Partner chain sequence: MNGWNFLAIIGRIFLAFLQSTGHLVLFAGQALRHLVLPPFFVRITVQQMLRIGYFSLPVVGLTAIFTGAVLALQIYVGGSRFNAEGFVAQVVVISMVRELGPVLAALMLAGRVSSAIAAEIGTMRVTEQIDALTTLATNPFKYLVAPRLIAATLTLPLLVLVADIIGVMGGYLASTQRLGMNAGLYMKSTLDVLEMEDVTSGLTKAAVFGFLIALMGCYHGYNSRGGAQGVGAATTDAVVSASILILLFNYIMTDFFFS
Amino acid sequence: MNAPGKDVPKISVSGLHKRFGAHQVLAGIDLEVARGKSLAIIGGSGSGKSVTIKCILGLLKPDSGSIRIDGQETAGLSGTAREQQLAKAGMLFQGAALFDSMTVWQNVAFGLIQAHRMPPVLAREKALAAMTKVGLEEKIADMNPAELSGGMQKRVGLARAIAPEPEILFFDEPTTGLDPIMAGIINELIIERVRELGATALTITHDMKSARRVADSIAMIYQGRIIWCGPAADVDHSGNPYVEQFIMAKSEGPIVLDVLRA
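Please supply the coordinates for the chain just given, on its own, in the form predicted in complex with the partner chain.
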């Protein structure tokens, strides 16, 4: 395999379309994330943020468009080729998505044991190390995920995502449903872990504080397209009325919620 050059973006999406029945959710998403950079996608509820990530990960099949990881087209991949691409990525799900039939450490060690064929004893050690890195104590290792609070579950999900040391990390609303202090802690953990791994990160969120904190650049999705993209520092003076309305949380402006439009 030829090593991709420095200028090839780690993730590059263009013209991504996805519809469910008559509902056109994505209508031509274009975005790029450079190696080692962190992009946050902001946008309202139901704007297609999760669908975008799921298409990039191959969990949903896009209708059309191109998705390149390290310059390699992944949209049509299947079988082992796709699994190899997936092994590069880790994901923290919106609802943590922990396996409830397994203990906490088995969750964290899952990728190591299944994908990397690590012997369980070694995987447990690695899992405990990953748990320490997200501020989880060893004593919860043998508990069931259902016994943990939402914030703790997010941390376990984060530990599970970073344990196999992926090159790309996806975070789907990492701070939603958490109190401001816990949200702040999760933000810091994300920044530290992404930096330590040297990973490329893609975060989707509607929490502006979190987007500003974790991302180098921010993209806003509206009606299935990226309508603004720029450095995180510029988001407050974007000059884009949609972005301004979103970050100021105003109910008046060009964005009309579907519920109000009816």
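Structure of the form predicted alone, please, following the form predicted in complex with the partner chain?
Single chain only below; no partners, no other molecules.
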């Protein structure tokens, strides 16, 4: 297969719909992320951020719409084809989502061993290298995640995401539950590691400070659609009343009015 042209978006989503019973979560999501760029999707709880990222990852099957990675349609892929697409990606889950039954290095090496079939000895070396890149010392490698602070657990999750040196990195609420100092550290680590890998990044967050810091562009999702997208530097003067209300955390505005009408 020929390599995709440089102008082909790394991630392209068009007309994405997803319903759970009577609840329409996604109602036509359209977005693109250029290769090597970072996009943050903002929006309130239940707006469809997590469902969008799960559909892109293939963890959920959309009802309709297109999801292209490097120009290749991936919506509905299964088996080996889906595994090949997943191998391109690394994911930092909300709350780190570490395995309590595994040591720190085993958590970091999980994808290397399971998805990339790497021998454990080599996987441990790669895991330790990834840990170093996020500021974790080798001496914690054989500890259990429960022995670590929340900030350290988040770093372990980030080390796991970058260990396979993926082409795409997904970040699910990367600063949730962290104090402002640790949140800032995680933001800087994300920026550094994404740049080092030359990866494409997609972050979902309600933390505007994090979105402004880690992303080149920001998109806002509301009622299952992208209602605004633009450079991160423009989000504070978007001219969109929904975006303005969200980023300023105003109690009054169109979002509240829509809730009241519902």
